[in-house]
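Presented as structure tokens, the chain that follows is alone, the form predicted on its own.
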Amino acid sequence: MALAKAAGQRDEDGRTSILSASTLVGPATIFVCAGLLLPLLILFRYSLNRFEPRRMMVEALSAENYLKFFSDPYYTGIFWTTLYVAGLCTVICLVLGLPLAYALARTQTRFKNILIVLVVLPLFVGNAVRAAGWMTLLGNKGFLNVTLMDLGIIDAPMQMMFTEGAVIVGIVAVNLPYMVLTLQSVIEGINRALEEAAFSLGAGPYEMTRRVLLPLALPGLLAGTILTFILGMNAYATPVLLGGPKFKMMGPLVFGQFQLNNWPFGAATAFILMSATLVLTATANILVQRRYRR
């Protein structure tokens, strides 16, 4: 009798418990679903439909935008020019972040949270803003032109707008905080003793970040590493402003095709711009997990 009554208040409890989590959970749920899910699966439909420059927009249900897409060697070739500046963008913040998140997270002063808001203060300013003023910077006849030819070290200005070097600073810039940040809170959370005793059983400063503060510090790696892959992926306004015209991404290419009206391209190149990162971005998480496991 006791036994059973004390069943029924664990199943009681267990109901209440999954009906607390279900309240919780329910509204952002349904906000995310209405939010995020319906406006994704309506540009999925939006894919594959024809267009026609009269009627814009074909009722349809063919992968012909997506043909279009892999079939063309200079949409293809923004792809591969996306994917290799959001990767090297991604690998220049780890190795410049990761130092310095060390050392906001061991360091003792006072001023240590002056020192996180310094890092945290670029974000206050737009990356429409941050652009522009890396354009005052490397203009033919911004600060650094004019300053190497006052000082005799050029002749003529320097071509460093427009290129691609440009659009890396800039997404470097605009990415490098989240990276920081992110390192930051995780190494903050590892037990100083363990570097201690890493030192002090032989191991140098490489082995003891090789072995014991990068494996302990993953989870930070893979999330400031994805967010900033995925920031890269999808910048918009750092590479029309400082790559101009002639430099193209993913992000200004799905926004050229809806300003052209064609929404079935626009959507398809979309969905694979989306479908691309978090394809890479969940196989990265994958083998890094394995890699440390072993």
Second form
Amino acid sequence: MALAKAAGQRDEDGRTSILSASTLVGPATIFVCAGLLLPLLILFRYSLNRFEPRRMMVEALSAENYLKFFSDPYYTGIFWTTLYVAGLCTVICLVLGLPLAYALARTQTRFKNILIVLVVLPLFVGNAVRAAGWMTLLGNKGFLNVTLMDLGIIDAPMQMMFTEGAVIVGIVAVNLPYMVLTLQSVIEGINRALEEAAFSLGAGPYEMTRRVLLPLALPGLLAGTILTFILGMNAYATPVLLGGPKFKMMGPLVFGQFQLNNWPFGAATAFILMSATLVLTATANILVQRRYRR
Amino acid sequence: MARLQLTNVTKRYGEMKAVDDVSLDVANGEFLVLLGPSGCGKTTTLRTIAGFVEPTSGSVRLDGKDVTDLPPWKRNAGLVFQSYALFPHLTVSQNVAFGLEMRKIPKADMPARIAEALRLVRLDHLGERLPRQLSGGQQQRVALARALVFRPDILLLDEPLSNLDAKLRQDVRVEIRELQRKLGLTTVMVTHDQEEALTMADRLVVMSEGRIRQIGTQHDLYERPADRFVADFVGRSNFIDGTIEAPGRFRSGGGLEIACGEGRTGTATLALRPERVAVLGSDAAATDNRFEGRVEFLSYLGAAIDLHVRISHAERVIVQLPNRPENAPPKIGDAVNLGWNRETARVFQD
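Right, the form predicted on its own is done; let's see the coordinates for the form predicted together with the partner chain.
Shown next: the complete complex, the earlier chain at its head.
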């Protein structure tokens, strides 16, 4: 009843309809404010405080945590690694995901729903369990090494676990379903006749993709890219479990600082990570939209 | 511009034959219409010509050259889709330019070619618009310009008018036909609308269940339909089932004795066009057949009036009267005399 009333907007005076609209938007707004904005504000305030080993957090208003981050090559190195890994994973997801999403969107089979479930299947497994799976595959005594040695292709086990490569493979495996599902739903919305029109006008598959499919799928490409990039930037379990103690990314770094009770520096790191992610996705969004806006 | 030949084209989907042994020969500059109810194979036939459907067997030739195995983008066929399929992210001019760019036409020649194509469909002032800013009729003409601009060997139209409203459709029919004639373009159009087919075609192909039922001019199909399906699908027909008892003598299921034309003795069906049956006054000249009946239903169509007249317990025929002042229409329940000559009814036998 309340819903119908709010949606109908047929109240006699305007105030009641504003009231009922606020009952619809209200709970979610309160939840977001209390659960996200407030902690962020508090965290931001923390990031301006000072850390002293004995007294822990000391009230202050200084940018020294931010300066510390950007002046120490150890931390900037972690920052660039994170950017590089997230960027590379996004590109790989895009390249692997697009053909898969296209095939999924255009298939006529009645098993389509099953195929979609298969794509999402990796997400049914938790991060830790999945990482354990990769370990049994990539470890020094793991399936790949043992098989290769049994076949006599290699003599000694190759180091695959605890490498950058392992982390990239792990993140791609988690992010790919997001990319595929986003692209698939957008491609499904593109009329098949448009592709055929391009073919009939003399465009081969490559030209059709470049001139028709990609520009029309752009909103999906952008959404999928942003989604997988954000997930990559903030990856935690995969770099910890597959990268090992020597491989550092921003997510584990932030949490590590909190574990050391260095809340001010942890908070500053968190804000750097968040800002970098936001700025990069916003820039990409604007650049791409400007390039393709007609 | 070219001659198009289909030879024994069959397309099978599993057990189902979507197109069954279709052969066509479309002359240079001819406008051929594939007509039939939905699912009759006409669209699959068109898509085979365009290259989107690979026939299970048979061949497609354009100007004598076998193109059966060529992909759509190498066929040089201009295609207009039912949904127009204009590229929504490109302007009208860019849509029209697409085919030229794919053919690597020199950049310098393009503006003139685009302008010429848009002038042809009277849209030269709308080149900078996006498709969504155009009306349905305008979008349809952009689709036509886009298909014509690269001078295709053949023009293919897939129900191009079905998304237009009725009034506009009549104008566009004439427009497309005149344009096609002016350019001398070999054209194949698919439609389920018989009026559209009759207005536009040089020749028509009636299809059902994947097979060609009859190929011919409007006159051929209407006056000499090959079978009951064609007689029913092109125009309207009254069908009277019965048997031919002796040459020229037909006995209907309802027991009427009807004088008919050629036919061997045995089961037969008479097909009678509603407008060829006369309502006879008391002083009318004698006809071969004369039956008394009662008007059971009447519909006033403006230019004509349809009478549904029961002439026996098993037979009711529709008679179309031209609406003229001197034809005072009968009323429901009135008794009327119907008459027709023996050659008026067509005889179908298996």
